[in-house]
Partner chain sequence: MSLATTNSVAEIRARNKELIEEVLKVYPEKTAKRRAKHLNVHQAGKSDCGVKSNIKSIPGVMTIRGCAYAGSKGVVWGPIKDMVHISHGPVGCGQYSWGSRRNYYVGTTGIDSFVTLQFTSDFQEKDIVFGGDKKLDKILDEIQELFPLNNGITIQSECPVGLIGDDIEAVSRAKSKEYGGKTIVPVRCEGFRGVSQSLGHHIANDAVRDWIFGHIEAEGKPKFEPTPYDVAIIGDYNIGGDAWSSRILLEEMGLRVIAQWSGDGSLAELEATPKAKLNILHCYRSMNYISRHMEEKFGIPWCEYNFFGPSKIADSLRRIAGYFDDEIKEGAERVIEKYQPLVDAVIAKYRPRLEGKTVMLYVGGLRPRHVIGAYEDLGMDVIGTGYEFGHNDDYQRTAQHYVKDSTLIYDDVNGYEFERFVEKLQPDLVGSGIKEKYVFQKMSVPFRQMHSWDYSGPYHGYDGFAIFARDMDMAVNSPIWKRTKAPWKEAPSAKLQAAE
Amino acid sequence: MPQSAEHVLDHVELFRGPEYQQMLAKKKIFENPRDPAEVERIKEWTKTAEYREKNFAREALAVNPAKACQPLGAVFASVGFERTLPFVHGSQGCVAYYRSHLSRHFKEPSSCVSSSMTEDAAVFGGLNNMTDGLANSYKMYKPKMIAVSTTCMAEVIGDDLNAFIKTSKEKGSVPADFDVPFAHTPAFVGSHVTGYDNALKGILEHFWDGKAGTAPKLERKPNGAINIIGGFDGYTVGNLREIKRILELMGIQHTVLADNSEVFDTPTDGEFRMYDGGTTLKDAANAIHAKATISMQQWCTEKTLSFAAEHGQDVLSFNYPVGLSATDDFIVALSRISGKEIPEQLARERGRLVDAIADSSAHVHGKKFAIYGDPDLCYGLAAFLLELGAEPTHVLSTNGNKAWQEKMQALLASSPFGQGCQVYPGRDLWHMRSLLFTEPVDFLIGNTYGKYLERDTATPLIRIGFPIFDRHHHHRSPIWGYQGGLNVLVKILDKIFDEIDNKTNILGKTDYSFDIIR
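Now that the sequence is in front of us, could you give the structure of that chain alone in the form predicted alone?
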């Protein structure tokens, strides 16, 4: 064997050894392979306009959709509250997926439990699983709140969370006054952004509307505070810290709801923090008194904002404010609602972003981009590209709807750089593959799964989105605000310059542009 205990090889090198190459060749024979020439012919055909037409005509099949399911979003929202344990009513396998997805992106432990439903629960209902699960969770993990959501299994059989939680309390699984908010989050409809919205609304409803009948409804006494909701965001650590910095600079009293910026960025100092930071339960209840609730992501919080409006609050939403104009709009809105002046420090940060754009605009101007991801992320990135003089040629969101499509089209129509650009709601990454072959662009922006598109189509990938599995620590830096806009600009420029270097590095042939200065 090519390795030993004294010489351990990484798999990248190991599988290139003769033993493994021989094994892989035999595996291909065992799998009854097709004629390589026929495989090549079909592969080339999938790059054509004829195949694209057939690809876009499919209705009953999704191939690599750029979205996840509702309970993932529910777990993400739940951990943003003080000592809150997400409890998913469903199977263990589902919860393993949510935990691994979050852990692989944030490089942090992700705590979540399930009711461990199996075949018997699917037939007879999951009440016993709920009763035992809540009791075990309360005793073992010592949470201050358990936030319940559901998977497909529980929703298909129609388990009633409200009734199950009441029964569990009657049986003594948790104290009668213990906080157990809930939300139905069926994974077969919507996406992770829907689940985030449902879970957050469920938690606020629990505190504001009387804790499922165990406490009186809160009477709103308006104050001057502002609630901020980040939404489902792979950059929650950097982004929420940046937003809080801006609010503190302006002297605005605020509450960040579902603040998971600490639990996904805990230190290594000898102490395991199963819970860390988060919106306190007291602040979650008192958030009803705020003057306004602002969401950084419209499509993540439609139900939650409607709920806040029903309680008399002013509500406002943005679409992932990346870049100059979007940050301007956000800060002006903060000033208008709070009555606070915009500090000179933010004005200087704005000027630095303008300066950076001016310094680098020649390299970005006219470049064509394809973008995929969540609806708000796609909108925010497209708006920033238009500011830079770039063309967001293809904008695709699997969980985007018709309203999002119309808003995106209006954005593209507002700029000369958006002419000829197209919006694709409800499409997946196999659709994007056809677009990249038939209408090529210079760069692709999206999450880790775009690396397969990069390999197939040779379109350079700029990693922005969720999840990012194959790069580390991107989530620690903001991409909102003026500083965040600068970070995104640097990401884009680095890839542009890397590609110039890659295409000009052959000695004596192309290295006439292999320059030290860009």
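Think of the rigid core as the biggest set of C-alphas that the two forms share within 1.5 Å after superposition. Being a predicted model, the structure only gives us computed values, none of them experimental. Numbering follows the first chain given and starts at 1. First, how it differs from the form predicted together with its partner chain.
Residue 16: CA moves 2 Å or more between these two forms after rigid-core fitting.
Having displayed the form predicted alone, please output the structure of the form predicted together with its partner chain.
Below you will find a single chain and nothing else.
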């Protein structure tokens, strides 16, 4: 018997002993298993160029896509406002999924409600669900704002949020002047980054453009402030805090829009804070007067930035700035737009990042990397690798489009280290599997699901992205700013050194290289 009270074995070890192994071997006869030789043959075949060609010829099937659907991004953006309850109109299972997904990544509560539409709503529309739902949410959870988005069910049947919210207010679900911004977020268009954009634009439109016809439109009186938008970001906690620190160092008047850095990082002290932090509704409204709106992620904010530009603001977007040059560009832009000087403190932080790169770049230089993730994240990481002298080789974004591809290609063309790199918009992780077999690289950068690629292709995975379910707390540290760049560098170096150690640790065989100093 393998189990004992003194040394309790769980799933990691329990099944490895002879009792369970014999049991599992005996189970095989009931499974009608494939011939092991055939399994081996197909396994090897999936590694070939021939398989890759068939794999890339896929037109309909997606296997292991690296993207989620719009409402997830809408929920993520909505909780970044003061006491705001995201309300997703449609089937209720979706909301259970978004909440679970966000909680698994952040290891934090994730509050969101559904209008719980079922068959009858599919036939008659979901107006009653909206009316009852708003009334219940308002009374139970005492929000300051309810931000409505939609699941694909409500979109397919064509529910009209604007009309439904208006009717619900007339029926007294919430007070007439209670803020209920909305955004249509069909899951069959775009991805979670699109949903982020739609929801944020919906909220700004609500405050700036007369609250769906119930208030006068705000008149813009330009001031010197800058709005910052983080975009959909698994590192939102660390990153937004770092950006705010930089803005404060520079003395720039600012508003971070959709600031969810507090709600996804509340303390454990005996109190559950369903709402915490967030952009105040007053600040959201006053953001119209800002001189400029800066987006840290272009493809998360295309509509939102156009909207800000239409209101007369200067707009500027980055592509998930990571590392030295991208942070330089960001800091210089902040200084240019605000007219503020860049403080010596930031120059020192920059110098420290340069110092660290100079100390360590020999270990990164020339290493080949595959990267996948959201379009902006891929761009930012590729740019950083180029300046480390590393060679991005495959860059894949399931939710990247043609414009993204072109921009990526221009970036790669600008560096001698980017010459051997291919860009793959709209592809998935099963495509990546073929790439890693046919054109191997030294390291893979991606989210938790990359561990399947690491297992299959033996490409070491550096976990950067969303979601990260199987490592804890990394979202609390920034990867933006010079300090964030240092964190990314350390993540990459740690994996590189671990790999060298793993390859050199066999006693008496390879351990001549098992160096104590690297």
